[in-house]
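As a starting point, one isolated chain is supplied in structure tokens, in the form predicted on its own.
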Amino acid sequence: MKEVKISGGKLQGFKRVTTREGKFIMMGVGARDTLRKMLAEVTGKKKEKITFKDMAICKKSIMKILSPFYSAVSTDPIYGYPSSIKYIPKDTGLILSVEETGYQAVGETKRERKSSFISGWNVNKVKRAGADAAKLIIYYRKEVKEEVREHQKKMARKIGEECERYDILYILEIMSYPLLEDEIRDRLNYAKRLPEIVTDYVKEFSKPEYSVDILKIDFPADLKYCTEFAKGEFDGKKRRAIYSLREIENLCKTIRDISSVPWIILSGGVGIKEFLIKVKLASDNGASGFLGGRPLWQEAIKFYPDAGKMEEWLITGGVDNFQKLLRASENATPWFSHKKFESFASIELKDGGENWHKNYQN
């Protein structure tokens, strides 16, 4: 029988952020600049006039109503944690971000993206704040200049090293983006390259040198260009189909085959209808679940500043979204059934035995 050694902190982290069946059914409320833009649109204020209080009220309401339903919630340490930690149930896992919102636009065309860390914040503080996992978002395209590419890789390695040091789970979220001239001109070209972009970065960041425990990735195709949905299924806009549903299922299986760690999908700002289909396709073909953000709760923001109305929507529409996502992810692969572990029975505590307390973290 295969035997896989895992540290106590990592093992406890996996158990804390997943369901009893070992699946990632997770909600993200880490949006900062995006939420600020949404609030500016709703209130008529300039984005710069959106206050800490505005942000905190929204995050508090979302967490207060929806966090009890999910296996774990992810938020930021600036607005999210201070406003909502009191409302997150003891049996819901907590994930805290370490990256600054947005990116620095660099390069000759200013299309290349550099990520950065939140000033005054690190994995040590994530652990001390009681979180079960640290999460880093990086933007990544291999076509950027080597200096930019290496900057992103260095960030990923640094958080991996810190998560090993403090024995806490590490979730790396990788986000692609249109970069090349023809992709900017026509989104179809980006959609054509997306499968290769995602498989490429999955191969890279599931390497042991990054010490990643869970990869959170783009869905490996754009459903809007799928034969079955290209007639405007999600937004009413017709597009030329470039792949079939069967091909997309095979793309998910490719991710399953090449990822050396459990993987989950991100929502990427699409609507709930599209995200539900992505969750089902990914879960049926190797993903261990999802960590979704805006599609789960964004409708509530339309009622701001009436917190009561926001919470009324969350307790109805928000809960309905959860129930649909739960059904869509019913075939997700439990984290311990991923090929890295094979089964829960294969997992053993690293340095376990009578001297574990002496050997731990030495």
The other form holds:
Number of protein chains: 2
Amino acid sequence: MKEVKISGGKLQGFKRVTTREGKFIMMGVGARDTLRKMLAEVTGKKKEKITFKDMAICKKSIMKILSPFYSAVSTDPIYGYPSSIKYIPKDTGLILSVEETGYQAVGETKRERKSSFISGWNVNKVKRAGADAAKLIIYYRKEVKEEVREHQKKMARKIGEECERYDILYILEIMSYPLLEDEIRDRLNYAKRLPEIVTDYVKEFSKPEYSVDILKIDFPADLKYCTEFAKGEFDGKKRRAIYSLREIENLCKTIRDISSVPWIILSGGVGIKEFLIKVKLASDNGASGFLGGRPLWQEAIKFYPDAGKMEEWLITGGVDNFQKLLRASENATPWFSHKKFESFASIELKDGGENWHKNYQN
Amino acid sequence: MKEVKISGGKLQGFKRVTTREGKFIMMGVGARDTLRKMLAEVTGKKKEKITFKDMAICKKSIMKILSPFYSAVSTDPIYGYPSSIKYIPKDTGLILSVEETGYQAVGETKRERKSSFISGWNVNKVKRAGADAAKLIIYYRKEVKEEVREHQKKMARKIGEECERYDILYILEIMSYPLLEDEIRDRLNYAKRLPEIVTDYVKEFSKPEYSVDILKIDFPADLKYCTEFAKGEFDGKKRRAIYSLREIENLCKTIRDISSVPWIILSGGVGIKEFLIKVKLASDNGASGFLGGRPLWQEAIKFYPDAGKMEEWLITGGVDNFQKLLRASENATPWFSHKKFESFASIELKDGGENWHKNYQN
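Now that we've seen the form predicted on its own, could you pull up the form predicted together with a further copy of the same chain?
Okay, now the whole complex, with that chain kicking things off.
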């Protein structure tokens, strides 16, 4: 039988952010700039006029109502943690992000995206604050200039090292984006490249040098260009189909085969209907679950500043979204069943045994 | 309304080691020297011949079967953590001890007890390993020579400081013991002093200089000398009654009034029947629950080395003990209802607000 060693802090992290069955059924309330934009739209204020309090009220309502349902919640340390930490129950895992919202637009075309860390915040604080995992988002396209690409990789490596130092779980989220001229002109060209973009970056960040525990990735295709949904299934807009559902399923299987660690699906800006299909397709073909953001709770924001009405939506529509996501992910692969581990029985504490307490790193 | 500030790591700790209702329903599997003695007796081996494996097998069975029931489990990092960490489920809090088993017998009579820390282990490792709280046991009698008394206090203060540094919950367990000539000669004299001993040390370790979050204390009377139980209720041995049940209830209320932090009851070496009454009396009169050790699981050890039979006892007798303890503690005061906090609504994140992530200590 296989035997895989894992450190105590990371083992605790895996248990705490998953369900008892080992699946990632997770909600993200880490949006900052995006939430600010949504609030500007709803209130008719300028984006700059949206206050800390506006942001905090929204995050608090979402967390208070929905965090008891999910296996873990992910949030930011600026608005999310201070407003919501009281409301995350004992059996919901806590994930804190380390990246600054958005990106710096660089390169000749100003379309290359460079990420950065939240100033005054770090993995040590994530651990001290009682979180079970640290999460980093990096934007990634390998076609950017070398300096930008290396910058993104270096960030991913740095958090990997720090998570080992503090013995905390590391979730690396990689986000692709339209970069090349033809992709900007026509989204179809981006959709065509997506399978290769995602498989490529999964290969890259599967390397041991990044010390990633969980890869959070784009769904490897744009369903709006899939034969079965191209007639405007999600937004009423017809598109040319470029891949079949079967091809997309095979794509997920490819990712299953190349990812060296358990992987989960991000939601990005899609609606709940589209996200549910992605979660189902990914979970049926090797993913260990999802960490979904806006699609899970964005409807509530429309009622801002009426917190009562927001919460009425959350306890109805928000809970309904959760139930549907739970069903969509029923075939997700438990983290310990990923080929890295094989089974729960294969897992052994690193340096476990008589002198564990002495050998365990300080 | 009262407003009490609490740091994020400590708030997470309180949530994680209590039930959703805020009560401490906790099992201790931290026994080392005592378990060694029990195993020596059962196997007929000398105490020195009991191996790491013997100890690990017992702790693993107890944790595997019973940890899912309790709000938290407390264990040692030598045998308990390496053997059992896989089996503690996500919603059971984890407490790790920092004190070496037993004590050094010092002073003229060699009856004064001096505690020490586990070598090669510390609060930083407790936090790294994914625990929710650190626990320190100190033996304490104020009648010992000053050097011993100050040594014990210094240990308590040191862990208090380190728990603040790593922002982790601090459970200080104080254990009294028979020390004076007349107490050794006749246990009745010790029983007579117990109320004063416990109220005295609760006063001492309630001082802010120790930074204690939860006091784990001796039940403040010996029930074997209580009018209602002195006829041999627990061990068939008749004794002279020195206090009534009413007096003992009032003693608990005195502790409730003087303890500056939530307090819980330790089990020591008593049987389950006696411990249940103590838990009931304490919980009805201000305690926030219990952390019980041997009485909860010691029957299982009698079957060692037959792990199958041990586990048969645990899934029946062990679970029965849990159910009875749960009922006995039903009136326990939630941690947030202790006068230190007053209510959950009074609790606010320390430095919460716009710059929390920057101001939060590194």
